[in-house]
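The chain below stands alone and is given in structure tokens; this is the form predicted on its own.
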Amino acid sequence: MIRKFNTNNPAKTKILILGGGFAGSNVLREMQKQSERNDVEITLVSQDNFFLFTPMLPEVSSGMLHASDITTPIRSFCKTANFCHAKILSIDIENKHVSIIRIFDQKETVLEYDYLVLALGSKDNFFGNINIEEFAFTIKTLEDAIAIRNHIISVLECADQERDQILQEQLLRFVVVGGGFAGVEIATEIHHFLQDATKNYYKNIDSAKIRTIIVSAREGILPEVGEELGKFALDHVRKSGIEVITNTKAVDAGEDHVLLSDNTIIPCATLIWAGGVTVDPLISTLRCEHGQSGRLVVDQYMRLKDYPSIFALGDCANLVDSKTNIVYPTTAQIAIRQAKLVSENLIAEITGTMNSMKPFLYHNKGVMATIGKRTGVALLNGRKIYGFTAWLLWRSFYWTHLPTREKKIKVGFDWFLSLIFRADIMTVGFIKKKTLSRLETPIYSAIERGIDQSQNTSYL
């Protein structure tokens, strides 16, 4: 049964948003600080009930973080908005309505909405490969670091009592297709994570036969921070012990190898894509106007062109920089710029004052990253930053932008103790999850299932 959900005051302003990642999650939050209206009602949907911190999702595959240390309710967001826990099944932009199926008895609901913002994020570009997209492990989600972090724990433990050296070997290698931030942070951290694991617990490894393989299809890796940055960034990595396959690309893989396109087989029991991603597929079926990878063409104030109701940003935008011509890329920063621009424009279209609303202008500052152990490479405002200082500047700026105080201290003490104590090698487990196939009030399913109703029969 699908249901229509109507606000009880059909006067207010409806202004539905869909994702909690860093665009969605702002623009409530932005908002609600900004307009404290009665007669604006503020609905985000998103089908994880958290707002997730995706830059030190690598440190939790690593155990150096915790999973809840890098996750806020996105309920603590909303003051005064409403959130819903669901998938999105489909958006009707003609009619102004979004379809929804709660996540835990799979009800459909109808959503109406009078402003539209789209903040969906970004999913895994596998490029069409059905073997990778099968056999790989990916670094997108909580659920993706989690699994990593068991795999090579029970990967280590397998390796520790096996006593074929060739086997041994084969699970001791763990190849990372993707040369970009991703790939590079989530190698390292691993690859140092594998280092003092074995160091400290498994005296049946040797901790020198542990390959760690970044595959990269560019002449290096992190082409962000230009050459000069790039080539330290190589060097450093490779001198930790990382090999990194330069100029070639992953084609194909199965549970225990993977195929570059050189024709060189990889044996290994570990691999991990982070080469690419593409926008939602609900985001590249819209009919309207796509740029590239199915991104949405946004105006200068964040509106498709056709849709003025309709507001996009973040992974789903493609919005042209007036300066350089080039399309703005997919990041944190940006999605978190747009995101006060996008409640600030929303909240001049409904008081009527569109004279007010202001186009979407960026400086890009700069880019970070970590390559290793207290090392980094930065780019800020035009000056190259590396090693220990870089590596501090990043740890300082995601800190500051962790979303509550709470946060800051855990992710803070959690640092302090990795300084003092040794790697955790603890699996998770399995968790036994349950969900609802129907889910009605008690008079309802008695009449359904033809119960007579004149039996004595009582509900709790």
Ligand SMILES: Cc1cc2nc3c(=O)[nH]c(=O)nc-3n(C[C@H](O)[C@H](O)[C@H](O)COP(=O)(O)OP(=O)(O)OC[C@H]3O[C@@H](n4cnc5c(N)ncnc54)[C@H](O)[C@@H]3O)c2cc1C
Second form
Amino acid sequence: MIRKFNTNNPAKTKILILGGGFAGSNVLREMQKQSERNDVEITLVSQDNFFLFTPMLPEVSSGMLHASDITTPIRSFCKTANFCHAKILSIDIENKHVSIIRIFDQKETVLEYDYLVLALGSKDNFFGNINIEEFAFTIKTLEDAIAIRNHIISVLECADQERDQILQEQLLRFVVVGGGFAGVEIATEIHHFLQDATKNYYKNIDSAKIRTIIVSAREGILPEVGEELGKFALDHVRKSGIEVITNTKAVDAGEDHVLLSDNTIIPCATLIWAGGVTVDPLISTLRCEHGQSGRLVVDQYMRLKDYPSIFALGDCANLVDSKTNIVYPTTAQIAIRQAKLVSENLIAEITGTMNSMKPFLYHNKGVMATIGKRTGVALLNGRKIYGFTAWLLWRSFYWTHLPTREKKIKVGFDWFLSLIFRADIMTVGFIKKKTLSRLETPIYSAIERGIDQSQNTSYL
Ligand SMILES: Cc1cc2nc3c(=O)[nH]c(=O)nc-3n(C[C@H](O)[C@H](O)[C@H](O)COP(=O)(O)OP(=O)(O)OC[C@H]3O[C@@H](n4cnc5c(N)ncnc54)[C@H](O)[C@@H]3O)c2cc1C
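I have the form predicted on its own already, so could you send the form predicted together with this ligand?
Once more the chain from above appears, this time first in line as the rest of the complex follows.
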């Protein structure tokens, strides 16, 4: 039986926020901060009962940080608001209904709203390649980060026991597809972890045999930081021992190999996909205007065109920057700024002061990325910063954006401990996404899988 959510007071204006990431959580927090009206009822729905600080996710894979360091219970943000730990099934924007299913017992409920905030983020885009989707790890959720960690440690345990040199080399190849922030940050994090772990613990593995390979479809890496800094990042990443294959795409994969667009086969046991994002079908199938990758086209006040009571923001919103004519990228920094504006505009709408609504104007003060052990790149107010200073800036900037004092202390403490102690090599719990059930020498594997050997196929 589908239940209707019972609001305590039907006379209250109901605001429903879908998603508890950077966008949704910050709308909730800003709304509560800016308005203490008791005629408004706010409900946030998320399939995770915590807010995840994604910029530090790669550090969970490397064991630098713990999962609890970068997650905060959404309920801790709810001063007056309600929280529903549930998966959203459908959104009916004509009748103002949202259908949700409780995570614990799968019971379906329908929520009504007066104002809707769509903040459902993005998901990985495999561009229809089902083999890559099946065999690759992703780095989007906390579970992904822990699964990568468990997998790479299991691979080291396996390689330490493997006496066949070819198979050991295959186990020690780690391929990351994607040269953007997420791809470069996860590749550099795991590379340094693997180097340290083998030197400290795995006597039968020569750390020089570890090959971390980034496959980038572009000319270089980190297009977000511009040409000059991108070149610095590429040089530095290569100097640190990571191989970067540019102007190439991953086109297919199996359990023990990746096939590239130039017909090179990389025999490996680890493929991490950070090759692009798209929106969930919940968003892409809404009957309204869509932009890049199905994102929702919003006006300058962050409202859906033709639906003034619906706001969309963060990764699922499509807004063109009027200064550059380019759609705003999917970043946490932009989601946070949009959240502040959406909460102000929502309050203006509820209080009937629509004239005070403000358009979204974003002055990008800079971009930063970490690219290895104590090294980063940053572009701040047009100034290019490299190396240790950029890395320190990255850490300081994101540390100040952690949502609570408790998380700041935990992260600061773990960073400090990592300076003193060796990398930890325990696998965590049972979170496991892939099992390596076969590992064959590359040529045998390729023939068996029907890869055409006559097409100038080469092996890395
Ligand atoms: C590894 C990695 C590193 C990154 N590094 C940076 C960085 O350094 N700097 C930067 O600015 N950005 C970075 N980003 C990008 C940044 O994380 C996103 O742009 C940001 O999270 C967007 O916020 P959002 O609220 O729109 O989406 P999200 O933060 O993804 O939140 C979406 C929310 O919706 C919920 N949800 C989704 N579908 C459903 C459903 N069907 N039912 C219920 N709930 C649902 C999710 O549980 C989540 O709470 C990084 C991303 C990744 C993956």
